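Only one chain is given next, in structure tokens, and it is the form predicted alone.
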Amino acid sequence: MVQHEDTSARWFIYTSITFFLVTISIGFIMAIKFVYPEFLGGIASLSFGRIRPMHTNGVLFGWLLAANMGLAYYVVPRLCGTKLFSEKLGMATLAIWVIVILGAVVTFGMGITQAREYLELSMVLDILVTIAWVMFAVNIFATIAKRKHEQMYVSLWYIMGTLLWTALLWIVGNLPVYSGVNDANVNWWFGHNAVGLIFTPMGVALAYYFIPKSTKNPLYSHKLSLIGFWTIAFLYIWTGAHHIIFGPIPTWLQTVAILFSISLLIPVWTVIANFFGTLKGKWVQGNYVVKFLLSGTVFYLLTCLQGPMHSLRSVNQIISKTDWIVGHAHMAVFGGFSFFAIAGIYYALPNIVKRPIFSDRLAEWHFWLSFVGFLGFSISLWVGGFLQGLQWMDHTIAFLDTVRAMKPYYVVRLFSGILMLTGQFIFAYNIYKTVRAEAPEVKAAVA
């Protein structure tokens, strides 16, 4: 039996949780500013324009992608029946990743940014991300190359796809050769595909591994899993232009983006049918790991129903650029893929450190605070954002009046954020106590 070291997996997970606490705290400060605009107003580095990219990039790269990388270091060797190719390479990758995240905090705080949404990192940090991703890809591909199991489970396909798609998106998105409308088009080609071809396939890969593991149910359909993989590979990349419908881009390009956006219902339903089919029988009696996976599946379904509908011109003209979109984006990143990552950490880390989770009760509290808090967060922005869009279309209403009308919804988001923030601190405390606890064999020896 293979004895896995899991050094890289463990430290990537520790690091991701640390950055999660920092970046979600920054998000909470932003929520306060929507209700009390003067909050921390005298500190330039904490102005909204500077902490917003800290929050988005911190959540995407510092928390979620780092957690996914750590969990990939855990999952891939086990699916291949071999050790990770190089733990030293994994730790070197983590060192560069930490430098990137800390560098982002410093540069954003100083107001240094490329002013392109989700592509704000400076060129030096872009290069470091590229180096780290190449190192990560080499480690994963080399591990798969020396696998002991001939057949590759679908999670490996999704992880390999993520490695290739991320490289393509990152390089093309960061080329300093675009201007004007072309720059906007490429920006949103990257922005939408960052969710669809980086976080979606990696999140789905982890769910495909941890749902059968945590429920002890066999995968519902291997064939559906492969249909989902190949359809998302061919369909997702052409959808980015639906972010600039009614913008200064050709109508035919907008229509193409709409058609491909609607076509995404195909891979979505294959994934959802597979997840629900595998979760069958464990919906009620499942523990907190299953609860996170089940809720993440539901949130992923809602996200992917909203997305194609947003692309329709009749819907887009109402909700585009409103707070509805903020709720939608958080549904994907927090409600869907963060829930998958959290479930993976709750399952994997006790196996890595070889001791049970410190407190099942705290883990249940973490789930319910995150779940209820996020429902309040997202619903307040969906309802408020939709009404906001209708007000924008009514030219008799002044813009500032539409801003004032959003305050009750921002208050609900703020209080919901308190629940979400509290849940993540409970999560970090539970993980910390689990790691610091004595291993069972040590306790036995002392006794």
The other form holds:
Amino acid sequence: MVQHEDTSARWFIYTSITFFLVTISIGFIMAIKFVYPEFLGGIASLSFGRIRPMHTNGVLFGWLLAANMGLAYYVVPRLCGTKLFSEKLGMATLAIWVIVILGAVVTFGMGITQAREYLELSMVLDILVTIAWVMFAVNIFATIAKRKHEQMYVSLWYIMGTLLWTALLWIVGNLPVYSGVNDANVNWWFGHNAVGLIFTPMGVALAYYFIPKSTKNPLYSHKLSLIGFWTIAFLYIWTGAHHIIFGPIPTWLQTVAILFSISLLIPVWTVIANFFGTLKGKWVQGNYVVKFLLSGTVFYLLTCLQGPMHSLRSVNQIISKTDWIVGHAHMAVFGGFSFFAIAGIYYALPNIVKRPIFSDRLAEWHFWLSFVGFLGFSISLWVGGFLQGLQWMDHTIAFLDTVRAMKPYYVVRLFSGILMLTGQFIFAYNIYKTVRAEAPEVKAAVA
Amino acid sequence: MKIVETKVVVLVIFVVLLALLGTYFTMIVPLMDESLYTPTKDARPYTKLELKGKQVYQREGCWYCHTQQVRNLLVETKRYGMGEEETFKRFGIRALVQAPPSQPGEYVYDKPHLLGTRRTGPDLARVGGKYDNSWHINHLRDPRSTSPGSIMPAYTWLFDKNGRPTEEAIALVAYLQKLGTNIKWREEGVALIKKMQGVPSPEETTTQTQEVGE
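Same protein, different form: I have the form predicted alone, so give me the form predicted together with the partner chain.
Every component of the complex follows; first up is the chain already shown.
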């Protein structure tokens, strides 16, 4: 048996959870501002336009990607039957990552931004991200290179794919050469693929590992995993322009994006069928790890059913630019991939620190608060956003009236946010107590 | 198929090739499309003041809540056009002039682009000339004074202790007044209506940026 050190995995996980608390708290402040626009008024660095990139970049890169990287440091060596190539390199990567996220919070607060959605980070931080990503990629590829089994499991394909896609997207997307509508097109080529080719494959890779592990079921179908991987590798990159449908870009480009968006149902269905096939028989008796994986799978499915429908012109004209999309984005990133990452942490951490999770009850609370809170969050935005979209379809309704009409939905979203936020603080507390457990508690838990 | 599961290099090559294929058609081909770079007839680059205003717009994240694209939908050309209640009341006319849908040639001087994705507030692609400068100043200082029910923050840091707009606020308003004017639809619309109704013009509808200030 290989003895895994898991230093990088562990510290990436701790860091990601810390950033999770900070950045969702910022999200919560934003939710308050939707109901009470004067809240924290007059403080420039806490105004909506400055904290929004803190929330989105912070949650995406500070929490989710960092958690995914930590779990990759855990999963890859185990799938390769060997130690991680270099724990030192992993810790150096983490150091740069922390600098980037802290730098992001400070610069965004000062209003330093490239003003391109999800590409807001200033040039210096962009370069640091690139360096950190290369270090991460070297570490993973070097570990895979010395693997004990020739055949690579599906999680490894997805992780390697993510390493390549992220590098391509990040470097090309950040080149300071675009202008006008082409800049918008490149922005959405990056923005949509950031979800589709960074967070999706990372989340799917983790689910492919943790679903069989936590349910002790074998993977349902090898063939489906092959189809899912190669279709997503082909199809996803074509879809960015569906963010600018009816906008000032060529019609053929919009139509291509729509066609490929619809085609995405193929990889989604194959992956989902594989997950459900693997989860078979474990729906009811599963603990919180399985609950997070199962509901993460359902939310991933729903997101990916919404996505292709959104790209249809008839649907797009109503819901595009409304709060519906905000609900959709949160279902992908929170309901889907964050749930996968949380499940991975609950499964992996006891193996890393060699003691069980501090409290199963708190973990169950974490799940139900996240689940119910998220449903309230997204359903309120879907209903409100859809109705607002319909109101926009009648030009005699003043825009301000459609803003006023959103208020009840923003209130529900705010209260749902309290549940989500509470859940994640319980999560962090539980993980903290697990890591910091005193010797007697360990004995009690084992007994 | 076995080889893509056992040889890292083979997998890497296929993944990269597939990614470049889609990138070529959806990103490189549009980059080579000249029609996306050709300015509209009326397009002119930003002045220094307007550019400064654009930087304030970017810094404050205005673009997170305001899109800058009139989509190619009939209802949007009406919503963001000139309605009776806005422009024509002062002429004593009931009329509606549709705003032209946004065209690529209007954005050639935008770097970065600010098309936006979310309309927490209304689209601003055609806002230039819709309100006068003092309206914008009042709106930035206290959004709910001009727009009851608005959830926009008050940009108090764009004003000095005496409540007078700073240079930044003036630049921002100059930028807002420039938006959508790369097509001279507002002037043409007003002229057309005046001609049709034979009504004399009581005042200019488009205000100059120099007039900003209380």
